[in-house]
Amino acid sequence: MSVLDLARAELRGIRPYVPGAYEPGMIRLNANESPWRSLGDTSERGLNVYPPPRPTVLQVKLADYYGIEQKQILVTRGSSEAIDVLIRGFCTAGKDKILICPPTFDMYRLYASIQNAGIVRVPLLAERDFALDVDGILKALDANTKIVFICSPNNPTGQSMARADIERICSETAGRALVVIDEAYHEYASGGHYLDLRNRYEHVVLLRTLSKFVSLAGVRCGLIVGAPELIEFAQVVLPPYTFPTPSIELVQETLSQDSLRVSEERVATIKRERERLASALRDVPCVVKVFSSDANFIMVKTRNGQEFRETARRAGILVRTFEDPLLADCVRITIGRPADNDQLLKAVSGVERTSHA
């Protein structure tokens, strides 16, 4: 069975749009562009011409960095667009469904809702520190469940999912559904990545992003890693020219060896600060529990989540609370610079001591 047998049948035969050719050194009169650059345009390519239909230069660099074949990569505007592309490509509106494991990244729900795809929820096991309910997931699958989303490390709980659980899901869903493993935070994890599962199972897809570890959240660069035939199909769903020229050039600079070395050093700093912050938060009286984290954030259970958030806000710091009942009084804290983390600790520790004086 081909992985594309799971895709929307009406999309498989669509011919992709063929844009006007771009050849260096040739006068380009085939794409209805302006022949002049705008004032202040210092880009290498020129913003008066369309960007490449696909940012091939980035695919080459990212394939080299991640150790992946270029034909297995599709660059998207953040991993959020990758989620949208996959749901639109595999879920027929009003018929097909995705499966998610809340509490998890809410964009899976949002994009499914926009596509009018059904949403099957198999909650994480809160009593087991938000582990996957593997039996529940496999039992909930039916013929119209086209995508299973697994976020590992999970946002907002922070932990990596047990590899044995993910392997079992991948093994038992072959030919039944895509398994999309969202690895947005994998650089901060100690348990490695899931490229081996992607290579073993045609229906396994990985999502990655440059928003976190190379500090490019404002550029919006993500990627789908999948079987070559899935990537080719996804390029039909994703229109050409979506990744802008300034972003291509900025990402190229960020993927230089010097820049990557700095990013890796910063990841190491975040990991050290994560452990320091977690240890210090365990001594804060209003904190009930500090959850283990493999991401660039920590989730804590507090006595009063709203009060914790407002205490931080008065100190000039924003933290995240949630409406999900499974996360009642839980707060997600992004790991900041050492001084930022010190300021947070001072605020939540000092106010707590004052309130009990």
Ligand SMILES: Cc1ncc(COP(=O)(O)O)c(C=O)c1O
Given for the second form:
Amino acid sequence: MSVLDLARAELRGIRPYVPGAYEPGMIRLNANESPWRSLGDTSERGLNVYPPPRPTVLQVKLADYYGIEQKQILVTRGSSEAIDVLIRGFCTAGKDKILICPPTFDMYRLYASIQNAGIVRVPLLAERDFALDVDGILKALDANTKIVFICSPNNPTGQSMARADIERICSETAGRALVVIDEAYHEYASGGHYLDLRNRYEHVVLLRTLSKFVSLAGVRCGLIVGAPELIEFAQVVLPPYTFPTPSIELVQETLSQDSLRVSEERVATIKRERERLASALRDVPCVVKVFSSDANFIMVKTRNGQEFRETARRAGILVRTFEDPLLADCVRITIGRPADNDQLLKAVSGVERTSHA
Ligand SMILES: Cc1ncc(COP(=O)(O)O)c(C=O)c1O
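Form predicted in complex with the named molecule, following the form predicted on its own:
Okay, now the whole complex, with that chain kicking things off.
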């Protein structure tokens, strides 16, 4: 059985768009572009010409950085677009479903709703520090459940899911559903990643993003890591020319050795600050619980979430609260620079603390 047997049948035979060829050094009268650059266009390629249909140069660099074969990667506009592409590719509107484990990243729900796909919810086990309910997930699957989304480390709760749980889900869903493991925060985690599962199972897909650890949320660059035939199929769903030239050139710079070294140092700082903030928040009287985190944020349960948020706001800091009853009075705090974290601690505890950073 091929993983594409799970995909929307009517998409499997679609003929992809054939873009006009781009050959450096040739006069380009084949794509109805302007022959002149606009004023202020300092890009290397020139913004008067279309970007390449796919940012192949980035796919080569990212494949090298992550140690993955290039044919297993598709670059998307943020991993958000990757979620959309997978749902549109695998869920027939009004018939198929995705399975999610709330509280989790809300975009899975949003894109499923846009596609008119059903949403099966198997909540994380709050009493077990938001672990996966593996039996519940396996029981809830049926022939129309096409994608199981697992977010690890999970947003907004922060924990990595237990590897044994993910392995069991992957082994028991083979041939039944895609398992999409969203690794948006894996660079901040102490445990490993799931590339080995991706390589072992055709139906396992990973999502990665450059929005967090290399500081490029504004550029919108993410990727799908999947079996080569799934990547080929995803290219039918994702139209050509979606990734703009300035983004390509910027990401290329960010993937230089010097830039990556800085990003890695920053990740180390965020991890140190996460532990410092967590430990200080445990002493704050209005904080009931500080959840463990493997991400660049911490979730805390407070006596009164709104009050906590407003106290932070009066000190010039925005933090996130939630409407989900599972997260009543919980607040998600992104780890900032040491001075930002000091300011938050001072605001919510009234006690001055300094990071000495
Ligand atoms: C778990 C998770 N996945 C995916 C994303 C989307 O990231 P982006 O579209 O910026 O790559 C986010 C953003 O916060 C996230 O928290």
